[in-house]
Each structure stands twice: as C-alpha cells, then as structure tokens.
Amino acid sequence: MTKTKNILFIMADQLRWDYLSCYGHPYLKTPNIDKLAKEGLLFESAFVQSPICGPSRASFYTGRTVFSHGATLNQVPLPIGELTIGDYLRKDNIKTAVVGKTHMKPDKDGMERLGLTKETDIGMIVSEPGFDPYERDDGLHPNNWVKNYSTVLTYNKWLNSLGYKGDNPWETWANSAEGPNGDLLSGWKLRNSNKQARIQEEHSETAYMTNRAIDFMNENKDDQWMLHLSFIKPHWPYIAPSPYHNMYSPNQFYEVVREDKENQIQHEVYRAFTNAQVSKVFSKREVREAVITGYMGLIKQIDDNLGRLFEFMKQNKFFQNTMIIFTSDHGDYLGDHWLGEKELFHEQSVRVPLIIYDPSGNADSTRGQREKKLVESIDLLPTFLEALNSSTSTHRLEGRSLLPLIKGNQINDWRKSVFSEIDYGLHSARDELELGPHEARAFMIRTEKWKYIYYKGFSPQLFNLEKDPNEFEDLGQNQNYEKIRTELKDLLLKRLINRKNLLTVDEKFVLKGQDVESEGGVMIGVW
C-alpha cells in the first residue's frame, strides 16, 4: 500500500443505494462493487443536498450546498466565480478530467461580460465547469435535441463508424428496441424497458464509458490525475442490450413500498407530486415491472463493467495508488410513496450508495467495514483534497473530509445531521400549486431518528424513522409533536445560517482585518 496519487470518482446516475447487492439486495447480484467495498469503506448513511440532477451534482463539484452555489434547477448554470473540482486541483497540477455526464452549463452571461469564449483555453475550462472534457456526454439525445441544437456527439461518430447507420444511432440503435415487424420500439416509452436494446452490448454507453476511462489512464500514466467516470446509466431511458435486459423478473423485485393511508396525506405539495404524470403512470403494476427489468439491467451490466475496468487498473499498477469512490447522484422512486422519479425527501430518492477505497495504508484498519454516520455529498470534495496533500485553500467548502472515518479515527464532533433542499420550480407541483416562480422551496433536515421538511408558505412534514422507516406517517400537523418539530426547525435554521459566503477571500483577513487597518494609519474612534 502507498499514498493517493491519483483519484477515479465513479457517479452513476439515478441509482437507489439499495439496488447493490452490499447494499442488501437479494437479487441484484454486484460482486465487483461489492469487492470494493470489502477492500475499502461502505457508508450505510449518506444524502445528496438535493435529489435533482444539476443542483445534486454541482454540490459534489463544489463542495457547497446549493442555495451557497446558486444552481438551483437543472440546466441553471453555475455562477462563473464558483470554483469546482478541477478548479482546486489544478492548482497542484493534478490533471482534472471527466468521462461521461456532468449536466452543468456554462454561466454564457458571465462567460460574455469578461471576454471568454469556449474557444480559449480558460473559457473552455469555465464552461465545463472546471474539468478537461476528455469525454463530455450527459447522456440524453433525442432527435429534436440534436436536430435543433446541432448537438455534436462523439458517441454518435463513433456508433456511424461501427456501421450502426442514421443521424442519431444513440436513440435509434442504443436506445431503442426493434418489434416483430421491423418497427422502431423508442425506450422513452416505459412499456419497452424490458425489450432488448438494438445496440451490442460492447458498443453501449456503459461499455464505451469504461472504455474511454481505459484510454485516459493509459494516456496519463506518467501523470497525477482526478478522473471523474460519470456513467450515464440506470437514468432513463431504462433500455438495456442483450443479455441484461431480460436477467430479472417481478419475482426478484423489491415490493413496492407504498400503503393506501398516504392517499389520505393531505399535504399539499407532497399531493402535488403525486398527481403529476410521472407519478401516475409508475403507480401502475405493469409500469413497474417493465422499467425495473431494465433499471436492473442496467445497473448489473455497470457492475459488469466496473469489473473489467477495476481489472485493467490493477493489471496496470494503478489500483495500488488510485482511491477509489462510487456513488450516485440521487435515488429514483420506481412508484415508491405513489411517486415517480426522484425530488422529493424520502430515503429512495435522497439517500445514494457511497463506496470509498483508499489505497493507503492508513486505511487499512476500516476495510470492509461499514459506517453508519451521517455523511453528505458536499464531503467528497474535501476529502480528495486532503487525499492528494491539495494545497489550496479550503475556505469556501461547507462539508467535511471523510478521511478520519476512513482511518479509523475516534471523532466524537461528528455531525448529528444531514440537510438537502429542492427547488421544485421546473416542476408540474408548481404549477399545480400556482406559485411563483421562487416560492417552490423545500428543505430537509435528518438525525438518525427524525426527518424534518419545511416547505416555504406550506405546512411541514415530520417522520419517526425508528417506528416509521418506511415513512408512512406524516407527523408534520400532530399537535404532540410540536417541541420535536420546533427543535428540528432550530436546527434547519442553524444550518441555513451556516453556510458559507466568504468567498473571494479566506479567514485569514477577517482574523487580520483590523491590523490590516491599523498598520495602515486607520484610525477609528480615536479622542
């Protein structure tokens, strides 16, 4: 074992933490990143800081919670000024790349006002944000997008080169199926995620991914390197190629975790979500049983993959000295609580799988274990930093390294709680609710025992997750539980007080500001 030279952050998109087979999934066999976690550190209780793509993602660049980044929505870019991981990095020569999804946009407003275009060298790393866009690909390509947005996709070029023919072969080859007839069955339509993908296996996202991850670790052997693996899958369209898209039956499927009483929730936001299209249509038994065939298909054939590229890495030596992370941006509710997709609270869609292997020897003494603390995405960051001795300033992150939990250490400060927040401003919920379009606010706080949601101009939600695990009942207007609610409104209340917006400079001047003065020859409230 050796120290952290380089670092491979593995995000899979929409992955529920408990669709992996360490996770506890009776059928959902993932021996390879099972195997990572018996050589590293598996963290049963870890939480996005928003359950939506964009918003989820940029705090794990960041390492800030999402109202302190300002990308609220998906597709809302981050501000220029706000350094992500490639930003810190950088300054250490660590070469910062990404393979696959990122879904950040370039801030062109602020790109404009200073002069840059994606043409230069720093207007290109501003827009990515921050990474070398090695294989830039957020995954979702329809006909209209590429056609209106002459979207430009290497993926694309390449399925033309194998000889899969037409304009966009990532819909109608590795995203489609093909019926009885020769018809063109599209896997945006739920009912065909069970059908078998046009698409070879070997030619697939998953597989090219892997693939294109390959190729930048034998281009940069001689380098120090973070690269972030994006895989574009299990996130819909949940289509699947041959033989993982027929591997599992309803009868090796979770049941569906959803009682009739929460049709008599009255709340009106959480009723808001439940009446969108989305949520109908995965609320039927016949929807379900086609989406989570592929949805586990494609999460088995990402395990498959992992194992063939885990393989290469310690063929070629850089196991030894690459930590390792897995993890996911948010859950996916799969008609849990009535629900479908992902945006609100509940565990399926804020909770994520979160790996950790590090090849030093200082972790030797948690491999194979599993912590239980409350840990949160805005801590990857920090860690990495601290993995590679980073020498940049870590003034403006708000989470925590999690390498003392992966040594070992005895902490006793840990946090009691972790804290995500939604703007559901994109969403039918709001329309529904006729909001304005900064009125659809909700945020969460959760200890071990209590989930608490405040939701702005609306009534909270408050869960006993020790009697009610499932999240059932809604305590949120039970008068006997007041103090609880109050107590845990404090809390949201520090935390959102907490965050930080001390940015152009770090502690330092505040500790010296008044000396800096002083020795100036200012002088204020002298006689």
The other form holds:
2 protein chains.
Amino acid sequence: MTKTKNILFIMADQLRWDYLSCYGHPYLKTPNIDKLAKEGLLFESAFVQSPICGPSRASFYTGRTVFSHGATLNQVPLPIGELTIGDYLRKDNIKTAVVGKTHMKPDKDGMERLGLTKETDIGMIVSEPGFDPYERDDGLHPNNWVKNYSTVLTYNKWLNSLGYKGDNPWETWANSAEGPNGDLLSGWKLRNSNKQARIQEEHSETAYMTNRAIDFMNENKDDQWMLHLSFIKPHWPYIAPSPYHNMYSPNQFYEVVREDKENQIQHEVYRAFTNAQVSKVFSKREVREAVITGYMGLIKQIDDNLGRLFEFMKQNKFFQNTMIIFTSDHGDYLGDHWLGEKELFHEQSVRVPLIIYDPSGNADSTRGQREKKLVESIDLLPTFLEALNSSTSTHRLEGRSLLPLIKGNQINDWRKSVFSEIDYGLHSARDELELGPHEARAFMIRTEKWKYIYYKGFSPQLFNLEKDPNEFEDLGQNQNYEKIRTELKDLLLKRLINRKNLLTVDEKFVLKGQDVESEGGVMIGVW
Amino acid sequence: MTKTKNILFIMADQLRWDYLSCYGHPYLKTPNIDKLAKEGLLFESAFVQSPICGPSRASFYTGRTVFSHGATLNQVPLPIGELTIGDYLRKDNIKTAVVGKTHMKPDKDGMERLGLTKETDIGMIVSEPGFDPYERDDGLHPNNWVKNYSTVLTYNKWLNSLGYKGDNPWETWANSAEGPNGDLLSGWKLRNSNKQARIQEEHSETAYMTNRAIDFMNENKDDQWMLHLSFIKPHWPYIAPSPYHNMYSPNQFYEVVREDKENQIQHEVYRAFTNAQVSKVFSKREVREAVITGYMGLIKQIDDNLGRLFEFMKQNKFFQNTMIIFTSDHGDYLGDHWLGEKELFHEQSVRVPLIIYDPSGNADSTRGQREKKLVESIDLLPTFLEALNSSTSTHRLEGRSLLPLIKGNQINDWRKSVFSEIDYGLHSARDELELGPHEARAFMIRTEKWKYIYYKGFSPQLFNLEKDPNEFEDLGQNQNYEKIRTELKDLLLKRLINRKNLLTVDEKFVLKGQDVESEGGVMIGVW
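Starting from the form predicted alone above, please write out the structure of the form predicted together with another copy of the chain.
Full assembly next; the chain just shown is listed first.
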C-alpha cells in the first residue's frame, strides 16, 4: 500500500472558507481545488487559532495556540524556544522548504542573548524560523521597506530580468494598474482592485510561487520533503492580472451579510472595530464591488495555478506519495457585519477552508467525503507527524491528529468546541478604547451551536449559530442565557488550563514519577 | 540619601511561615531574623507560585507564574527561552552569584538544538541557568548521585580537607548520626531526625554556605552584586549538628493542626495525598516528635548563622547599601492535615515568611511594620529591578514591585487575590488516581477571606479562612456556596488570561501600533 512520503502544505492568505465552489460559492468555480476535495477529505468546520496572519501562522507552524506560543500580534517574532514544523521534521531528515509567505520574524533578542547570528547554520534556521530557506517571500513589499532590504528580493530580480524595470517591480508592475494616460494606479488603493495589474499572468506572484514549488520538487525527487507553498494572494493588494481582473461582476457576489441592528449593537469592542477606517470603507457598496472583483479573480487564479501544479505532480508521480493540504490563515470580512479585514470572530474571519488529500490506501474510505467535526489549525502538525510516522516527541503539541478522521475511524471523544483568540493591540480599536498593551485580548469558544466571546475587561458576546447562523443577534447581555454563558466560560477555562507548558521533558519523564529520585538514594517519608 | 546598591536574596528551603518568632512561634526564638524584620518590612501574607521546590524557585527567579514558565515539576529544566534574575541584572553589569540551592537544571534539548554547550560562556550561564556560577550546591547528594558527578562536590572536598573521610561526607558525616556502637544512622530516615549530626556545627552546610556568602562579599567589595544565598535547610534530611539537635522538645511544638473529619473528606485528590507514604508516616506522633525537633534546630541554626553574616555586613558597611530579603520556597505540613511534605495548598504549604530590609531612606517610614497585603513570590524580581533602578524591560514580568509598599505609599489598586498552582505529576497521588501526565494539575485562588482550589478533572475545594482559619471544613461541594465558587473561578480565569505571553517585543512595540506598517507604505483600507 502506498504510504505518505512527502507533504505539500498549501496555504492561501486571507481566503474565506466560502469562496470556493466546493464550499458553496455559486459563481466562483474552483475545479482544481474541488477535485482535490473529491480525492481527499473536505473539512466543513475548520477554524484558525487566531484570525490574524502572524499569530495564526505561528499556530499552524508550532501546533500550539497563540496563548501558548505568544506571537500574539503581526510582526512579533515567535520566541526562540518554540519549535516549528521544520524543527520537528528535520529530526527525521526531512527537507522543510518554504515557498512564499510565513509572516515570521527572527527573535533577534533571543538570538543575541544566546550568541546566535544569522550567518551560522543554526542561526539561519532559527531566524527562518525553523524552516529550510528556499523561496521565502512574505509578499508585502512597499517601497520604503524595499529600500531597506539588504539584498534584492528574488521575485523583483526575476521581474527585472524579464524587462519589468525599476527598484520595486513588485509594487509598480505586479501590484499596480495603469491609467488611460499611462499613469500608475496603485494596487494599495482599493478603488483600483478591479483594474488589470500591469503584469502578465505568468509573471505574477501566484504563478511565480507555483513555478518555484515545481522547481523544488524537480530538484528534490529523491529526497523526502515537506514543502510549504504559501500563496500571498488573495490578500491585499487586491489586484489581479488579466484575464482574472474582470472575470466576475457584482451580480455574481454573495449578498452582503449585515443588518442595521448590528450597527446599533452596544458592545464596545465590536463598535470600536466598526469605527476603524477599513470598516467604514468596506461598508460602502462601491468598495465591495471593486474589491470582491479582484478578490474572486485572485482566487480563480490560484485555482488555475494549482491545476498546473497538480498536473505536474501527477505526471511526476508525486501524487502517489504526497499528502496535500489546502487551507488558509483566516478569512476576510469584505464589508460583512459592517467590517473590513479580519481579527474578530465572525465565521467570515475565523473559519477557513481545509482539504486534505492523503495518498495512502488508509484514506480510501473517506475520499470525496465532507467531515463536519470541529477541527483547528493546530491539528495539522500532529497529522503530518503521524502521517510520516515520525518518532519525534509530541509533548508540546496542543492539537490532535486528523488522520483517524481521514481513515474514517469511529471516534467518540472528538472535541466539542474550538478555541480562537485575538490580541488587537495593533488595531485602532485599542486606541479608541484606551486600553493598555496587554489588555486588548479576546477569546472565542465555539461549539456546533454556540459562539461565546470573552473580552478582557468587557462584557461577553454570545451567538446561537443554529437559530442565527449569520450572527446578527448578540445574546451576550441577555439574562435568559446566563446559564449557557457560564457553561461556555467553563469550557474556556478548561481550554486555557489544557495549555501544554511542560516543554523541556516529555511524558515519559512524568510517568517515571519519583523513581528518578528514589533510584538515586533519596528517601522521602521513610521512618 | 543612601541607595540600594546590592541585593542579598536569602532563601531557606521548606521553611514554614509560622516557624519564626517574628511570625509568632512561641518557643523557636529567631532574634536575628526578627531584628531584620524590625529594621525592614515583614509581609504577613506572602505566597509562593507553587508549593514545590523547583517550580516555586523558577517563579522567584523568572518573575513569572509556573503556568507561564512551564517548569511545573521538580527536576524539570526551565525552558531556554525564559529569563532569570541573572539575565535581567547582567544587562546592568551586576554580578549575580548563587551560594547554595536553585534546584534548576539546564535545558539540554534546548541547548543542543541551538548548538550551545556548557563549555562556552553563554552555555555555562544558560545552564546555571541565568546566574553567574559561584557556589552552586543543590543540597541533595545521595551516594548514587555523587558517584555519577563528573567533579567532586566542593562541600565534600572541603569536608575531606577537614578530615571527614569518605567519598560522600555530605551524607555520611553532615547528614548522618552515630549509634551507640559507632554505627551510621542515616539522616534520610526520619527516626534519626532528633539525633546529633556527625559534624561540628561550623562544618555543617548552613555554616559553610554562610562562609561562602561572606567570601563572596569580601571578594566583591567594589562591585555591584546580587547574591542569592540559598540555604539547603531546614529541608530534609532533617538532621542538625550539636547543639541544635536537641534544643527543642515536644512541649515546645505547635499542636498538630488536623481533625478527624478531614480524614473523612471525600475529595479524591486530597484523599490520594493523605494516602501517600509520607503522609501516613507524618501522621504518627513519634515521627512528628523526632522530625520537628530536628526541623526547629535547623531553623535556629540558620538564625544564628544569619546573625554572624549580618554582623559581618554591618562591620563592612554592606548594611548601608544592600537590600536584604529573607524568604522560603514553600512550607512543610509536618503532619498537619494528615499530610507530610508540601504540594497541596493549605497555609502550611503555600504560605511563606517574607521580610525585606531596604537600606534606602525611602523605606524609613515602614521599618518594623507588618504588611498585610497579599503578595506573591513573583513580586520579588520587579522589586529588585525597581530598587536598582534597572533599565531592563519588564514586559515578561507578571508580578508587581513591592517597593511602593516598602515606601509606605497609599495604594488603592493592590491585588485582591493570590494565585498558586501545582502539577502533582510526580506524586504518588497521580498514580493512585490513574491520571495522565498532563492531568495532575490544580490551581488556587486565595483572597483575604476565601481559598478556592480548582482541580483539573475533579470537583473544587473551598475554605472560609475567616470562620475556619485552619481549613478544616471543605465547602467545595456545599450548594450554599455556588455563587462564591463561581466568583472565585472567575478570578482564576482572569488570572490565567493575564499571563504575559508576548515575550519577544516590549510594550513600546504595541503602543506604536500600526505605524510600523503605515510608515513603510502599507495602506490598509484606503479607497
């Protein structure tokens, strides 16, 4: 029977769970991703540990909640003591390359304290962090940042070599459009989201990263590997090359999901989020119309490129021994609930697509099925380790392998709730609410029926997802729901207490108990 | 005005809060410690983060709860990413030496992953961990361990040089008595606790460590330093040299604090603790009578040696510029509540003495006073940093500087509850209850009036400390106290959520907000 040798871990950035045809989008057809779902298992209830890029990714990579790993905000390095996928798999001599975005930064203070520099092998891996470097590109390169880079971005070098001129063709060609008089229309500005990017599709970031994934596979046919192909899109700048820039029109969009009564909700944190510039802007019809056009085009483009990649993999027999995961780091409000961007816990933000294709015969019984059980992004790393039959200790991991679900095993003790959290310390809402740097925290517990949000320093929110799947009616202050709120708060407490904090020894140490001492000759309580 | 230049941080091991005359012991007179209290401030309600040696010390040293630093058990290394007092003060060029016990171990896996070895300067400091090595001696040296040491223990070398023969005079002389026929009576056995150790007092561990503290001060008169003088006693082996071995007799003991009804308590975890061998043994009169004799003698001996040390410090003008702290890492049941050792949360176990002498004029208004406010061991490191006017960032620290209390400031927002926790994974109770390695956890919230204990997987305990200061009546299941239990559980949740997990950036980063991105040219939500 075929076994899993390699892992291709594909992530799209800011892709909502419901913007794929296999997740129900009526107009955005994604046949290649749908086909993966038909050959694998589609998870209908997959949630991220935090609906913010950096913290969410750090949880995917460490297999630990944000509460545990501590990279609570974007731009915040994962502490040097945390282990990532790369650290785990490297022990089994598996290459762990990244093509695209991780949003991770090196823990410079931690490295300096321990005398590590990027120039050493260990220092380089730690600063990646954890992965083997291959084609790391975090995908946001505004001009002022590019000026400060010590080396030219590989993607920019490539664009230059193709004749796209300038210091930062990432911005001026790949993420800009052109006006009628040849003037540059920046992709940063949402009004340009339905215009055509000044680049040929095959030179865009999505195509380039797909090429690089193919390069990696070609170069490593004989090795065992885990490749993290991490697309930068459909994250903003929301601007797509032809023919994707005008493939969709507003009559093919989802209706906006919002009600006037939401705007009257008195919850302070929600209100502060709706007051943010990005929320005000996304609440306008013309903004949605421009942005969603670009957003859907970028997703369609990813699907086409994945078709190209999967075809290559089939021709080169990678499909027989490679587990393929497709997911996203969080969603995008796109004006729903009077909000833009992500960060809060509505389904649009915290729920993601998750498809796992397992090449092994074990998975045959679930191919093409849809799994309703609640899963979390921290479940992926344990899944990888089990699929690869890794010998690495998993005592730090807080998720649960999905392999039993993929095998179609009967499982009676699966989790009944998922957990997510945010630190909105870098959001304008923290300023508006005049909170200190450690105060802007909120925690979600979501069961099949309920969504409970505990805000540090504020009253909670509660939604009945069965009766109110659109989360319009906040029951957080309703006296009739005191009991259910208490129960859900209890689940939150239990979840926090379950944090794995015993990092430096594994379970075997604990199970050995006091034998370590008594074998040494220590006597406790001997008369 | 005099300012604090140095810090002398004295810790006794396993010293109960109430076994000093300044804390009310009627027969055990400790005039030197009492005098320190008269010249400083005595804290009446000081609690440790965990009533277990290693975890408790790790919290003293890191300024972080066990929940956060993760060294939840004895013999478990602090993760390499955690910073200790040494790491904080070294940045200000302060020497940070240890004389005696820390119970800390190097994080070998963490070091190996980062390519660090003990042989390098950084590796040595990390493996200490954090402190500069001076006279580190963890104070438990059974023969089978000593055989495996790569170098001879310095204290053993010294004893050999004085004529105490053998491979391990720590055990055979300093921690053994002699029978009538010259046979060796091991101090490990509790029955020998009221016998005379085979060593002259001035050669005992307590005297030796005091000498080494004096050596350190003599050698470092011109430098700024933090010396952690960490006595190994009155921790077991409970055996004292003459004249301390028979200074106290049972009519000078506290009455045993226990009631038959406690023994009928149906709380599973408490019952499993009372079933441990050490608890059964300490519940016997003859064991208490032997052990407490030795225990009180060892405490008296520490007081006398501190008298000698303080006299040296006065003569050498160290008293003018050295902040002196006296405390303990946890208590000792000594048969109270039908228990031996420590680990659970009764006052005998979790409450400690804490005296702080601050040489600066700022502290004059509180000299000789007794402070009732609830304080925790994680408050010490912030106190040291403030006293030394350190510039180090305190964003990882979870405690609060005690300096405002020492200065006698009016403080209206002081904490209303203290927090402590245990992982009883290495205790026989875990076996008896058939718990997994991550399941043996419990958490205490104690206010002035209430003590609430949340057990993972078991019902809670609740005590009314006003009406029932001896904690005989467990209200954990009593229906009438549902509301107060809910309130206290809420405090626990709040406390857990307050964990400082943002390690790699400080508050300034958060307060800068999205400026980092917008200055770079990133535009979010711009039409």
